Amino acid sequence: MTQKRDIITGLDVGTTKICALVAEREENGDIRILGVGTYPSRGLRKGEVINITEAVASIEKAVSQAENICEFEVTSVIAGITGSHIQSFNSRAVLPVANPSIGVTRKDMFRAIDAAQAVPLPRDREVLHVIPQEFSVDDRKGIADPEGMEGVRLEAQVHLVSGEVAARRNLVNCITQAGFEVEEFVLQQLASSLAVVRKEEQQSGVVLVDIGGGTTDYVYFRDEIIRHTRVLGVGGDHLTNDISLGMKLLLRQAEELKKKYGSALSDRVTGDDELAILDALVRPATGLSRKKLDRIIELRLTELFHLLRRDLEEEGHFQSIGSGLVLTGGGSLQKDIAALAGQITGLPVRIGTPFGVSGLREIIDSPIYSTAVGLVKYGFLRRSSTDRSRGTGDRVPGVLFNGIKRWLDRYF
């Protein structure tokens, strides 16, 4: 008899690609990636959907390359979700503990984040992840497993995301369309950071910071717990769009130009180097100072660092940055941009690429499959945790969203 392959497909649906990532769990428990495939992104705008049909054709096309590469048919996906819609912020529940004389219970931690969850959200809001954080026995405060703990009153403090509920359902749309099943939906920079963050990273305080087209979604850890998650709404594609004003070129053009030429610091240019654009349909545009596409991109970064860095410091996360700033996504590529991010924060930078994973290296061994990497890695964890869960009698709550492995171990 042949043993059923284990087999994850993660669907990255960005604002400027899709990438559709097929990987297989060897009996080592090794992650091979079986095949990769990579769409222009169309019918999205900053994460979301605003046109079904081509949306739908984009993934399909992208699935289709990667089904292609490894001579298997995908029928379900775990996909990322991003966009402005995205919300999060901390919440906690007080509840006294069921049987003091035994102690804490698993069934008391569930009822606990369960009564941490139930906040009232608007009838067009959902929550898309619950994730647990830490607990408090009594006076016992930042314990991570308070499992057979003797007490009186356990507390549960979680980290909500919740999103729009038509937003998500335009994306199930989009995915059933082109024929594929949602087996579950990850936020993007969660994702992410299982593909790029290390574990002594997460313990000592990071911020993964992934640089999409439409937006860039960052998330802090500290002590391996998930603190604090946000979506700022610029990307990539508003630099692409300075270009072509500022220098009065087609979105092609500046894209082309930011991505050979552009830079993050401009005061790396010397002298008044030019740029030439050659272009079939339209009049060559010639005399094009480097020093200017080099001072449009800071302006536009810099303004992206100091959003974030404000952001950290009003939520009370950013003197805890231990291990400093890791950027990844399609943005991360720019040029110097590691540089400008350490100038204005004051932190360690460097750029996130996905690893511990094995097969087709040289095509994935780049920032812009991280999401597509942690959106598998993600599926094989949660697969493993479920397995391990069946016949225990332990209740699963339905969004609960566990980014670390050892939260995934924990409370599956």
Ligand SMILES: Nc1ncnc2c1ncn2[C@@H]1O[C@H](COP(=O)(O)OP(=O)(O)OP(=O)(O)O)[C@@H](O)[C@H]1O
Contents of the next structure:
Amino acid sequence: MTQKRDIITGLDVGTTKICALVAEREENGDIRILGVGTYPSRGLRKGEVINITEAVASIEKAVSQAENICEFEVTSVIAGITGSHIQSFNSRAVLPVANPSIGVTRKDMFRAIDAAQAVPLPRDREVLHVIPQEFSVDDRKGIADPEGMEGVRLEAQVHLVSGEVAARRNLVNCITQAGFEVEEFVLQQLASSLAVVRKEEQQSGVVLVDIGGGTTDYVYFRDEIIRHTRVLGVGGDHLTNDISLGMKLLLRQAEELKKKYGSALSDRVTGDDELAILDALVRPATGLSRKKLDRIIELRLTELFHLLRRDLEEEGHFQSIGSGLVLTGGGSLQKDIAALAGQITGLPVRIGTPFGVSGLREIIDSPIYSTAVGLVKYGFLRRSSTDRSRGTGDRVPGVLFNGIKRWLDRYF
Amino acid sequence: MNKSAQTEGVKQKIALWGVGSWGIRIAGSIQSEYQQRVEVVGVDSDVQSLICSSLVHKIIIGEKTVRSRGLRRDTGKVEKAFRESEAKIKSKLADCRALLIVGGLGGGVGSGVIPALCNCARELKIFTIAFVTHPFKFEGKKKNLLFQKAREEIEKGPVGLACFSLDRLVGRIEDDTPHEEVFRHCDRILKEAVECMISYLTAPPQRGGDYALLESIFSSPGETVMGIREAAGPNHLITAVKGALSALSLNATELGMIKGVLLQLETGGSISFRRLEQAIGAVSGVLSEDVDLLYTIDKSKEKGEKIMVRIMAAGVPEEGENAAGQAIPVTLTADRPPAKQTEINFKRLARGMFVNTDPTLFEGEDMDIPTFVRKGVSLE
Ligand SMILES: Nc1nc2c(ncn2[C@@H]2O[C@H](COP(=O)(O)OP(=O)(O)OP(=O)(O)O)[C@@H](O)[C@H]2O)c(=O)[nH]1
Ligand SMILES: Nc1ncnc2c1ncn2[C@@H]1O[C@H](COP(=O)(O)OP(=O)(O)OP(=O)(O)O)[C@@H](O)[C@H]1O
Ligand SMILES: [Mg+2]
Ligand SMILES: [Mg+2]
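Hand over the structure of the form predicted in complex with this ligand; the form predicted alone is what we had up.
Next comes the full complex, and the chain you just saw is listed first.
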């Protein structure tokens, strides 16, 4: 009899593609990808399900592809969630330490976290993640783990991510109808960050920006703490749409042109070329100008990075981003995008691809797979932490100890 | 909305019309919880500005006369354009109980259409308040002249006018503030003023409002100013009220000359009677004895225990001297050949693959529309 295998399936339900990733944790703790399935998404717009039947079919296709590669039958998945309905904010609560003579206990910490997440939300919204940031004991601030410290007042600070109930339900319905159980939802950029951002970057301040087809999702870390997350309803589809309207092309012609010739910097080429597209069956597309194409892309991405910059400035984070930006998601494959982002923010910029897993590297070695890889990494971290805390009974349901290993290690 | 409360024969609708490029932007930036309570309509002769807007109801005027452009200072054409589209406008207004108008009185469209719209509303006996801006001095004599004429026309009444001077709005900012931020500040004040009025006219449970008093407050000569403050913690109400009063940036004499005040409190928590008494006392304490004071309390879960106070004060004496010089005749440009009147499909024109999805809103702009269209950048 062989031992039960330690396998997790990540399901990235993106606007452009659905990606299922089956991964196994080996004896020595290494994560090996066993199967990958990707299938173009139908029935999604800007990160949210708009047509359940179409979405179900795409999910089934992607998962069964992955199953065929590894001959493993998927029953449950860890799924990513996004959409412009997502809203995040920081919240805090102060409680008296139950028994000052023995200091802060684990129980006090959970009670404080619990109190900090008790914010009034409109009826159609719910809390998706409660991510502890740090604690204060009396006047000592910025404490990661206050257990055992003496004091009378304990303050917990948490990052709350909320979303529309209906959006999550739609996604659950799709996945269940496709025949799988959802173990957990993870905000997409949090998953992606696990796959591509290094610990040192999280320490010195980094913004992970996942530019997908429908949305741009980002998360800001500093001192290995999640300080800010946001979803903007603008992504690569907007580039394609702009090009199609501006150059009077079909959407798929615009998509082809964008990937094949497009650049985020319009002054890179001098002179102007005429571009050719393969898919010119419908209309002989002549006189397509490279200048015009690049200009459309540059305008849209410039606007996007300005929005990002302004938001970080308004939140008071912009000055402390020591390690700059990490771009990932399919949108980050746009030529010269890092240079443009650097020009606008004045920060160092790199493109992030998944690290820390083995198997099928030649397929998953692309920013497009960051979310899916992050989802399985998250699943394993979560699984080991719950194994450890089993029986202690002091977990707050719904609390996501953010998948950052530090938190998972420390609290379970 | 509250369809159940609709009574036969009684007009229920409250409309907010954004006029001209800037007015449309302001109308589009109203927070959704206020937007839901009114019908928001954008009016312009300029197709570009309507395309960029996320508003559901759009009226393009004078397709024949001006061929879908702005009017600049061509006031002669405004009348023609307005007449051409008057039937459309009147039918949209027919079931309105109250009309709020917002726009800049320095543009061709704003200064031409707002007075004409007020006339229409007057004929239809609709209670009307116009939120307008007095152009910056640096915009020049001609624009200030347009403003003056438009204002006189509106003041023939009986229409309320809340006139904000842009020079006054930016009077207290630091010299090195970037210009975008200055404009954003002006936008915000106008937006908050409109929201404050919507709240007064629609906040449950009293719902309705004292039109006679509102009209008397907003038909006083002079300018309108706005003060906003949010506060949390103990004594948050009085803290916010005092902060909002000081944000009016008026001296004691000016405060004493205020004709009327609209005070709005927005919070998720509850307010005790004593606290409310104290807050209103704090406001009336600094004003003259015969000031008219209206207030409204809006419940907003999102605010939680925080409280937001908005104070709109009318009848503030104008700063400095009159900007208008002697009348300068408006030059008419040569007539263009008339265009065919066509139905313009705004959605198809600019939303492409997003044609059937909700707009992605950001500060009143619909991000689904190509950046080059919204920014008016030529690609050639
Ligand atoms: N605060 C602020 N005021 C503005 C802004 N844009 C315009 N205004 C004011 O509003 C007035 C009217 O401008 P528009 O709305 O652009 O003009 P319009 O009514 O569309 O008319 P046209 O000139 O035909 O386009 C200007 O004279 C300014 O005083 C802005 O971004 N912020
Ligand atoms: N080589 C390329 N150059 C430019 N853009 C590209 C390239 N390859 C992919 N893209 C764009 O990346 C986007 C898809 O990215 P990704 O697969 O990360 O999105 P998704 O996860 O499906 O969507 P989302 O995360 O928004 O729900 C598409 O808009 C696609 O056009
Ligand atoms: Mg994605
Ligand atoms: Mg205009």
